[in-house]
Structures are given as structure tokens and as C-alpha cells.
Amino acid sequence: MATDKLDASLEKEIGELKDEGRAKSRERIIEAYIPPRGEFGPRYRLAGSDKEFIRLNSNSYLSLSNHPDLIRAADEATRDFGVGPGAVRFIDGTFAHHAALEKRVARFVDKPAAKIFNSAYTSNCGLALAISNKATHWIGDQLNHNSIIRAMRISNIPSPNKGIFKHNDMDDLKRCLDEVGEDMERVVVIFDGIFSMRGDYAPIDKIVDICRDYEGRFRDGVVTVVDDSHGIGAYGDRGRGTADYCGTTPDIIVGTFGKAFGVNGGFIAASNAVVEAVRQKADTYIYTNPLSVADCAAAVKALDICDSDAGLDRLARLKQRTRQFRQGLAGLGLESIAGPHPVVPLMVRETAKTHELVKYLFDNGVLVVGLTFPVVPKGDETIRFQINAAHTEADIHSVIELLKKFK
């Protein structure tokens, strides 16, 4: 049957959120990656353009992806095993570097166990299916990733059952907690590591001492979960994450390998009782093939590779580009949202000056991501900077430089 009726509803859906100014614009293609030449960093080209542009949106901040020791891995295991599982894990779709990645992941996190899914997002979802039930209370900050707010949706959670607090406001979590009904079971309290679109952190050790005086109240107590998949491996002092820069480490921990390990996936760590229940009662996780080998291979590297030398060594990198790029900021003048982290918002807390820079900025060969109305409040337009390792301090140089120029 023709989906003709339909095709002019979604026209009109599409073009209203156009008029909103909500639309996605149409993605680029990346067609070539250009490894360092000289004092610069790996450049990229895209379909169309003869450019060579750099990447300042890109969630790779440890630059593993193009890592020749991951490559190796990844080929490696895909000549052992073929390029997919051919089942889900529980009809023989688990192959030995499932198994592996899941025990190095928990040992990284510090964690007696861990599951691993396609992506953080399955993994936020599998989670709430995993862990709820009629008389679970959950609790999120407000500025939570659009996966934790769908993983509580999804979870059936009832309306009376939910406590939003202010952003890493520890008074209004307080609140959340004293709201809590008398005849529920067990509460969650979630949020994330690194919040994606500003840099900041969430005071996980506050958080964690607020929870403990309320472990009392209920049957099964006072559960934090983080997710922190722009933490782990790029943030405190053994890349760890936001519960290694805090110094406390929540009940559980939800995080990617798509961001500083530069694969692909997302895993869920905790005790041993949760990581079973999660494999027995997430949906996420049962119903749909698992990561490839060639992705689990170069993820268990990618850990080793951040447990060594060399992993310190780039840490450390990040960590001097990223001190570069918000001094040169300061030094304009420009105002960011303090933190050591290398997302790093530049708000510019006008629409039309976004776009525009944003424009400068792509015309001069440098992607980044602006953020404007109604995405955003009016007076909260933001271009988000993101700092990778194989960014050089000659290329911070020229982007400091051309924001000068803008100026």
C-alpha cells in the first residue's frame, strides 16, 4: 500500500519543525581522514569541498580511533571470528572478546562486573528495565541526557514516581528525596558524569553523602547510577572518569567506548546482582545481536592503551590543549563554563551571532556545533569546542586566532 498520506503528514511534521527551528541540519560526509603533517594535527574532507577542516566536534578526546595497535585488534579478531555474531548473546551470540571486553571494562571502572551493549543509549534503557519496579522512585537532574530521560519513560515508570532536581543543585536533590512516598521500595538517583553540552561535572562524592543519609528510609535503599560517557577515559587523574576526579565512586556506572576509546558500544558496571538482572531483564540487551568482535578486541586495547604509559602521556595532552584553548578564550575576553574538561562552551548567548560564527568558523576549515533557539533558551546560545588529543598547539594556536579575527 502506498504510504502517500503518510508522506504529506510527515512533510508537514517536518516542515513545522523547520518553522521551529528544531530541524536537524543535513548531515555532512566525511569522505577522507588526512593523518598529522608537520606542527598540525589529523585534518579531515568532506563530500563536496576540497577543504581540509578540523574537527573541534568530536567525542574521540583521547584520538584512539585511527590507533594502529586498535586497527591490529580489530583485524585480528575479525579474521578469527567473521565480521558479526550471528545471534544474540543468549542463542550462542557470544564469543570470546564479549566475554573479555566485559571483565576489562569492570576492572577499569573498578567494579565486580559489567554487561556490555550497543551503546550507552541501550545500555541507560536496559538499565530502567532492569532495575525497576512498581515501587521504584526514580530521581535525575535536570540537564540529563536525552537517554536517561527516555530510559525512565520507557521503564513505565507512573508520573508520581519521578523527582527532577535542579542542575547539581544538592539543596533542590534534598527535596527530591524528602518527596519520596512512604510506600516505595527502593529510589534511583542518576545523572550524568559529564554533562555534554556545558563541560561541568556532577559533585559525585555530594551527591553520593546526600543519598547515604536516606539509605535508611527504604527496603532497598538509595541507588546512584552516573552515566559517564564523556568522562571515562578522558577525565581525572587516571582517566577514570568524574567519580576519579570527585574521589567517589557510585553504586553504578553506565559509560561509552564511542567517546575517548574511540570504538564503538556502551557497558553498564556494577555488582555482580545488578549485572545479572540486567542480563536476564533487559530488553536492550536480549533481543538484539551484541557488538561485533572486530569492536570488542579494539575496545579491550583501547583500555590497555589507557592504562599505560602512553595512555597517561595522552591524557596529559588533552589535559594542555585543553588548558590552551580556555586561556586563549580568557584572553579574548570570551566567556566559557569553567572546568578542566574538554568540552568547552563558548556562549555567545545570541542566535543570530551563532550561526554566523559558526559559518566563520566552517568557511575557515573548523567544525564545531552551535546551539540556538529553541534548542536552547534565548540567552544560552552556545558553541561547543571539544578538545581531542591529536589536536596540536599549533592547531589551538589557529582557532584561537580565527576567533580573534572574529571579534
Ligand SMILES: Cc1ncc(COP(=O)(O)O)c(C=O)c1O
Contents of the next structure:
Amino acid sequence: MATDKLDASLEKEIGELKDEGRAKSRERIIEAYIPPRGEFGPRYRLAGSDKEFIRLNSNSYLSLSNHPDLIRAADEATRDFGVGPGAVRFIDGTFAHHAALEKRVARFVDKPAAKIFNSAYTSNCGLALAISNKATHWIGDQLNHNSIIRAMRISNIPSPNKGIFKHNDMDDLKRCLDEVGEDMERVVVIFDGIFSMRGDYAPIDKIVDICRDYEGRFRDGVVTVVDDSHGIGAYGDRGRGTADYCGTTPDIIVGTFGKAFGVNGGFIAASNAVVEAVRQKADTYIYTNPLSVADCAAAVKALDICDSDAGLDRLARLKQRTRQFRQGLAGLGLESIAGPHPVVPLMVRETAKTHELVKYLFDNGVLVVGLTFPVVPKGDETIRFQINAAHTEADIHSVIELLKKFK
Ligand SMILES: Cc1ncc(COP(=O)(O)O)c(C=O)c1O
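Structure of the form predicted in complex with this ligand, given the form predicted alone:
Shown next: the complete complex, the earlier chain at its head.
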């Protein structure tokens, strides 16, 4: 049966998204990676254009995607084991590379165990399925990533068992905890480590302390979960992420291999019992093929690099370039949100000007993301710049010079 009637309805729905300003723009296609030359870092060519672009919209903070050691590791794993696992994990789809990556990432974030997923998105959804029972109450930050919001929805908790606190507002977190019903057995407090639209971070030390005060009220306590997808690898003195930066230890850490580590895939790191519950109950882990051995081998290599002197050098370079960019914005009198993370928002605070500036940068070979209403509240229109370790001093200088010329 043809989908003519469905197509017509869907086209109408997509039209409504466009009218509301919520439709995604056309996807650009990267056709070529151009390695660093002279004093400049890598460039990219897009389909339909001869121009070379610098990416200031990539999450690859340590710029490891093109690292020869990662490519070699992926290549060797593929030659030894092939390109696909042939089955899900519990039906003999578990290869040595999956087990090795789980061990390696658990050690990296200092937890007893870890499970890897195809993405951080499916990790959050899997976690919710694994640790929720009928008497679980979830509490989250207002600005949590979509994957956490979706995870809370698919865990099928009734809406009274849910609380949302104002962004990074500890009094409001306490209000949410005070409102949890006496009949609840476990409480989960979940939040982004780094808020990816703003580059600011959760005060995890304060959150953990507050949750500890409420611990005794519930049979299974108050469990803290950080999704530190933008922090792990890129934040803190050793790239251990936001919790380490805040000097604390939340109970469960969710992360991705697809940002600072430059590869793909997600993970949950926690106690042995939580990780075994994930293996037994997380549908997004159980009923889907795992990452390729190539991804796993490359991710292990990325973690090894992070722990090496070369990795620490990269992190130091990332910090320097981020500082240079932030100082450049401040020197032009442009508004940002303070903080050391390589996500650097430029607060434009006007829709038309945001679109104009994104286009100006694009026309001059710079890829960035503009965030306008309804993605952000009116008045908070922003351009998000993301610095990475492959950006050079000359790259950052040239972007600041472009901003200077923009009227
Ligand atoms: C907090 C957070 N969680 C999860 C994700 C998704 O990561 P992945 O691409 O590994 O699914 C993102 C990325 O956008 C994120 O910012």
C-alpha cells in the first residue's frame, strides 16, 4: 500500500515545524578532510562548494578523530575481526574489544565496572530502563539534554514521580527532593555535567552533598547520575570530566566516546550491581548490535592517549586556545558565559543578528551553530563556538579578526 495519505499528513506536520521555527535546516555534507597546513589547523570541504571551512561546531575537543594511532587501531581490529559483530552482545556478539573497552573506561572514570552502548543517547535510555521500578522518583535539571528527558519518559514513571529543578539552582533541587512522596523507594537525580548549549557546568559537589542529606529517607537512597558527555576527556586537569573538576564522585557516570575522544559510542560506569542490572534490563543494550570492534579499539587508544603526556599536552593546548578565544571575545566587548569549557557561547540576544552573523561566518569559511527561539528562550539567542585541540593560534586569531570586522 502506498503511503500517499501518510505522506500528505507528514508534510503538513513538517510544514508546521517550519512555521514554528523548529525545523532542522538542510544537512550539509562534508566531502573532504584537509589536514593541517603551515600555521593553520584542519579544514573541511562541503558538497557544492570549493571553499575550505574551519569547524567551530565539532564536539571532537581533543581532535583525535584523525589521529594515526586511532586509525591504526581501528584498522587492525577490522582486519583481525571484520566489520560487524553479527549478533547482539548476549548471543555471542561480545568480542574481546568490547570487554577491553568496558574495563578501560571504568578505570578511566574510577568506577568498578562499565557497559558500553552505541551512543550516550541510548546509554541514558538504557539506564532509565535498568534502574527504575514503580516506586522510583526522578529529578533532573531544567536544561538537561534531550536524551535524559527521553530516558525519563521511556522509563514510564507517572508524572507525579518526576521533578525538574531550575537550572543549577540548589534551593530548587532541595524543593524537588522535599516533594518526593514517602512511598517512593529510590530517587534518581540526573543532570548534564557540562550544559552543551552554554558551556557552563553542574555544581556536582553541591548536588552530591545535598542528595546525601536526603539519602536516609528512601529505601534505596538518592542516586546521583551525571551525563558528562561534553566533560569527560575535555574537562579538568586530567580530562576526567566535571565531577573530578568539582572534586566529587557521583554514583553513576554516563558518557560518550563520540566527543572529546573523537570516536563513537556511549557508556555507563557504576557499581558492579548497577552495571549488571544494565546488562539484564536495558533494552537499548540488549536488543541491538554493539559497536564495531574498530570503534572499540579506537576508543581504547583514545583513552590511552588521554592518559599519556601527549594527551595532557593536547588538553593544555585546548585550554590555551579556549582562553585565547574567550579573551578575544572579551576584547571585542562581546558577551559570553564565563567558564573554562571549550563550548564558548556568544550571546547575540537577537534572532535576525544571530542569523546574519552565522551567515557572515559561513561566507568567510567558518562553521558554527546559531541557536534561536524556540530552541533557546527569546533574548537568549546565541552562537555556539566549540574550540578543539587542533585549532591553532592563527586559526583563533583569524576568527576573532572576522568577528571584529562584522558590523
Ligand atoms: C549531555 C549529552 N548527552 C548525550 C549526548 C548524545 O551523545 P551521543 O552522540 O553519544 O549519543 C549529547 C550530545 O549531544 C549530550 O550533550
